[in-house]
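The chain below stands alone, shown as structure tokens; this is the form predicted alone.
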Amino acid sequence: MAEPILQVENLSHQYQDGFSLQVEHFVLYPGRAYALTGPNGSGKSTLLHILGLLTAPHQGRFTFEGRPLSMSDGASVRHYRRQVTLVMQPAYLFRTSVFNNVAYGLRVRGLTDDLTQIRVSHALSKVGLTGYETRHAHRLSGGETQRVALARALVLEPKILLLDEPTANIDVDYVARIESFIAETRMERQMTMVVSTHQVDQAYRMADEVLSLRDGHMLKAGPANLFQGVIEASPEGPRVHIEGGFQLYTTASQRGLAHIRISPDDILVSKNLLSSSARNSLKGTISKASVEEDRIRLDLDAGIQLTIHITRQSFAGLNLTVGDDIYATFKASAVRVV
């Protein structure tokens, strides 16, 4: 795996009011997608504030690009700005046109008058904003603020990208085109992101990785078993096509391209092949076994990998251990959509 980009040690933030951030360790790849998903008060906003610098961390160790990033040194500081950009909720505007907005940070970094407009009206048109170039950004509604922050923060093209509920103000029918304009400019320019979202199912179809933060603390939600395939009609129902040429039942009414997910907790674990009502049945071979908790988790090569949640009773029950080959069984209602 390549290096890190960011990572950040013993981070600690502490609020009059009682509230206290505590991130022991927290790392982020290139070119990876995260979410992080909590209660309202729970320390998504002040994380993603400390690691765009607009607030200090009472404590903690930065680490980008494999450098040690410290606070008193400007430079330092103003690179790691330079490279991280940060989307936050409610979006802020200046009081000028909403071209201005988006182009202000090009000018900043020089770019020609040609290319600043070239870049600024693919922004806008992905966001569904053309033809508002020469608004007043305090005109618009908070729909279209939020819009235009986004462009703005888009067409910067930073290393690392952090979003604060980046549809939270989206009128709906602007929903998907939204998140599809993030995914197309993340992948293309392989930005690392990190978006807040109260949404788990926005969570995992924007993320890679999907983490949870309870009362200042992080907690790894972990992989999620997320597949991209074609829902298709079938005579025994409707089926997802996936990567590798498999075919799995579901129940999801929608057809065509679409995300799915497989709740670890929804899958079967049988030495063989089980008699049931669960129309989806894959073989595999156990590639890694770990303690989470009070279940373990199950990495699973079927083919497709998949992540496996099963009680400590029924892992001993069963005798199991890395490079057994078992049975994963889950039911047509476990494949869902998100």
Ligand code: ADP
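We call the rigid core whatever largest set of C-alpha positions still superposes within 1.5 Å between the two forms. What you are looking at is a predicted structure, and each value in this text was computed from that prediction instead of being measured. Residue numbers count along the first chain shown, from 1. First, how it differs from the form predicted together with the named molecule.
Positional change of G284 between the two forms reaches 2 Å or more at the C-alpha, relative to the superposed core. Once the rigid core is used as the reference frame, the Cα position of L300 differs between the two forms by 2 Å or more. With a cut-off of 2 Å and the rigid core superposed, G244 has a Cα displacement that reaches or exceeds the cut-off between the two forms.
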Contents of the next structure:
Amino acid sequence: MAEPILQVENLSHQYQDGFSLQVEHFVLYPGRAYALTGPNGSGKSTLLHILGLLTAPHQGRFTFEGRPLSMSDGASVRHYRRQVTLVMQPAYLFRTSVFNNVAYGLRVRGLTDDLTQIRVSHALSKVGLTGYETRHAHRLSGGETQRVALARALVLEPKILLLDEPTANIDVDYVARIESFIAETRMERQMTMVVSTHQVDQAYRMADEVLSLRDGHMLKAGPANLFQGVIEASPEGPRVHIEGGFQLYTTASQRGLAHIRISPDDILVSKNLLSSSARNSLKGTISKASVEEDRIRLDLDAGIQLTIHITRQSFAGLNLTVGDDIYATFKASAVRVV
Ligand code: ADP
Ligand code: MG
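Okay, that one was the form predicted alone. Can I see the form predicted together with the named molecule too?
In what comes next, the whole complex appears, and the chain from above leads the way.
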């Protein structure tokens, strides 16, 4: 497993009205997409503003790319800000043309005019705003403003993209297009993303991992073993290519970009490679074992993170402990499109 790109510890922030955000531990792995869900007022925007350093938290330790981030060290804050881009909700644009808005960050980074032109045109076409270059940014509709702000952020190809309700003001006709623009750019550039949304279906479409906020607290993680990938045909049957170069056999009939999930109950655990008809086998190390009611939950680091449920009897019978290398085996039919 790669090192985290960002780790935040003991984060807390209070507003005068009494709201308090408390997140003990928040870890982002490179290239992964996280969705923050939760009702209005649960703290999604506050958390994103803090991650984007727009709001200085009252307390909290950041570790970015393995190095502690010191808020008083201008150079390290600047470095972080170049790699981490937030698109606010509502989006805010500079008082100039659409072109200048999208080009702004590229110019700051010293890109040539020719390259800037190409990248801006490409980004605007992706958000359906070709021909808007000379329009004044403050004379756009809410949805258009949102789309320009998204183009301005994505064109910078940040390592971490923070999106606050990116389709909140966008006409339904454009939502799918915007979601795929974000997905494509993310995949091409291996960007890490945190996207807030109050729509649970959108969270599952856009993210590998869904986190829930309630009253400023992070709830337990959402469904496990959810991956985004591309399904394609192969002589041995359909395969899905997911993060980390892994390929899993599936029986899904769909092709192309999809979210797949493997139920933690459909995974068999063994100490040696099983010879069975199950098509998928991954070797990994048990990173955590926890008791959940009548079963044991194993967290397996197999290059991808897998959650496995096994019975207490199997756990005892296999004599497993944290740190053991085991095989996780599951059928092609267990790899389901969600
Ligand atoms: P969400 O994005 O999930 O809707 P917010 O982070 O915007 O939640 O808000 C969380 C809580 O903090 C709400 O009760 C909101 O009224 C309050 N709040 C947000 N921003 C401020 C602010 N700048 N000053 C005071 N209170 C705020
Ligand atoms: Mg909000």
